[in-house]
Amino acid sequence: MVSKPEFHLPDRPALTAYRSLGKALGDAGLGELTPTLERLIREGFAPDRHGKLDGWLQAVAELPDVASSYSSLHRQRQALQGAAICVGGQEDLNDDQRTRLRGCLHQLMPWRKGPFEIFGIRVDAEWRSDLKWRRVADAISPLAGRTVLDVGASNGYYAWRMAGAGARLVLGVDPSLNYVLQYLALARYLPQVPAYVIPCRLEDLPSSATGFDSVFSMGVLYHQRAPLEHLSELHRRLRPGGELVLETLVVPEGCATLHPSGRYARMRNVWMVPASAELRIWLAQTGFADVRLASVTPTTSEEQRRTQWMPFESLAQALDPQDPTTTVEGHPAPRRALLIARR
């Protein structure tokens, strides 16, 4: 029998989710990953990344140490304000454990992605990333039995819906500490789940990180100074006859590639929004094939808003409020196209 690598990393309650990841890389063939993966994880928990850090490393710490009766990552159960990833059911706490695990989770806000339901407790947060995972998952090929790496995972929101269906490993890669200890949080109650996020970004990884049979990059590409050199990275991930699932946000057909002075929609580091007629110009000279466009979708207030899990500015604050067509620095409304190409 060949044994697995195993990771040794600090022996903190927070990062018990990591302790299986030696193991399901080996299982999929990408055991060589596992000393870089490790190096990796320990320096993005350096005690000087991020001044906040032990705070949210002790919140996951807390959590209440029980087994979910329940979990749901795959089919879209239904509840007040949409479908949310659900662990666990309300029956599985008492009072006191529901009272901690609300504590824990609040002190790790804010909530981007969701939503989720953990034990009960709905934490809605700012996007309702279960309507976006639906226009994904009717596009793009089945997931089952695949390996696949998400650039930008955030709090692993979209990883597990991949595991869910079936992906046979999900590598997910953040460099946002907050967002990565959100992933944690779940991943306490989810341990069988092969879905990780690691707290680093797509260019620390190292060179032999490929062969996946889909590579996702949603919400990345407007954040980056050298786009087509983004597109070249995802298509050398990518083994040949791989998917890559590319969401960004875009410009109106006929309009000129909007290059923002300042901030677009209130956020910072947006350096490119083509039409997404552009957008198949540049992956095919990245080297992808089939460029098929899926979507193109207005963001609107139904997707993402202010919540009690995310409190700040959100969409309704990014657009002028005399003409919801254009943001408060005057340039088109967040639109976002979904592309589909192959390696």
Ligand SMILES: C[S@@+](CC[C@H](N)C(=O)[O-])C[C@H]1O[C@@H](n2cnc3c(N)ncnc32)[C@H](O)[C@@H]1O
Contents of the next structure:
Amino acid sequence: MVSKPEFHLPDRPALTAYRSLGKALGDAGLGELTPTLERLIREGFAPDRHGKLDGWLQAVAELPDVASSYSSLHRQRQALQGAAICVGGQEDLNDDQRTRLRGCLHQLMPWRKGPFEIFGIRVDAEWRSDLKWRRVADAISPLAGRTVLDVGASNGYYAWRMAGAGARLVLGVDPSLNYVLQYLALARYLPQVPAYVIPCRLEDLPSSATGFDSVFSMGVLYHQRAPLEHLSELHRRLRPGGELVLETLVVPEGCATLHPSGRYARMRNVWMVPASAELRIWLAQTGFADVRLASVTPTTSEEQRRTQWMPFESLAQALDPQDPTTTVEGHPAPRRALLIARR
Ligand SMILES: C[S@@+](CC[C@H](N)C(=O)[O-])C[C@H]1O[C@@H](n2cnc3c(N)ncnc32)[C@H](O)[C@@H]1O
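For comparison with the form predicted alone, produce the structure of the form predicted together with this ligand.
Next comes the full complex, and the chain you just saw is listed first.
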């Protein structure tokens, strides 16, 4: 008799946030994905995946063992909290616990997406992700009750926001382990929230991972060698009538699609940057309907900048100091389009 394969998560305290994933998938009607996602998690955290993985896992495991008395994921409260995702009150921790928490969060640097306020510790990330979320939240269908796939979810900043907006389940995927560990640090204090980021690529998901009400691909398309394949893959994951939220770099209207031969704004792996009119064509070619351009926004140093929690080069170092409308490589400066489309 052939026995059914059994899948178990690695026995690492840092990964306890995933223990509720099977139930959350079941509640959202996606229970059959559980064994495959467990396998992807196990493979994603295999010891040889990254030289720093052990240190990051250790940092999350050593987070103070306290319950948060409070959290705020919904953007209506942002005005009060300076746009941060807030977890835990200052009074939930004693001084020793606060020092330990700060140390653990420091070990997970650089923080690219944020801001977060974790038991009163302000983690000011490179990106003011709240500014993008404001543009997105105003343009999309309400998320209440929807199942969401967030491709390139990074540390889960948007996944938490989506859950705060009432999504039934948010499944984030991202192969960058550093950021997935940041997600796990937050998830440690938000055990009831149905938002997950697992360490894999969109293409690694099983073919049965379909039927999502909303699929987000933000800041991912220009990193794909084959952007139309990425769009087709996003299309496949949606239910008929489901909504795609695509956010990506564009060149000014009328410019030809840019194929950077080296870096673009100091970023590696930027393969193609089209104009938004070209993007509409790509979306139509991959089967999307009702394509809507919601916004085009030049990136500013208010939105992307070096901070204490991301001390490396940022936008200011990527622009030509003599002419900030171009990058140091001579390309048009970053601007980002937001498009909404329907399967
Ligand atoms: C520029 S960040 C964008 C993060 C976030 N979505 C945002 O809009 O701020 C791109 C992220 O996409 C992830 N990524 C790149 N290719 C991917 C793929 N094929 N599947 C899933 N994630 C991918 C990277 O690891 C990275 O964390």
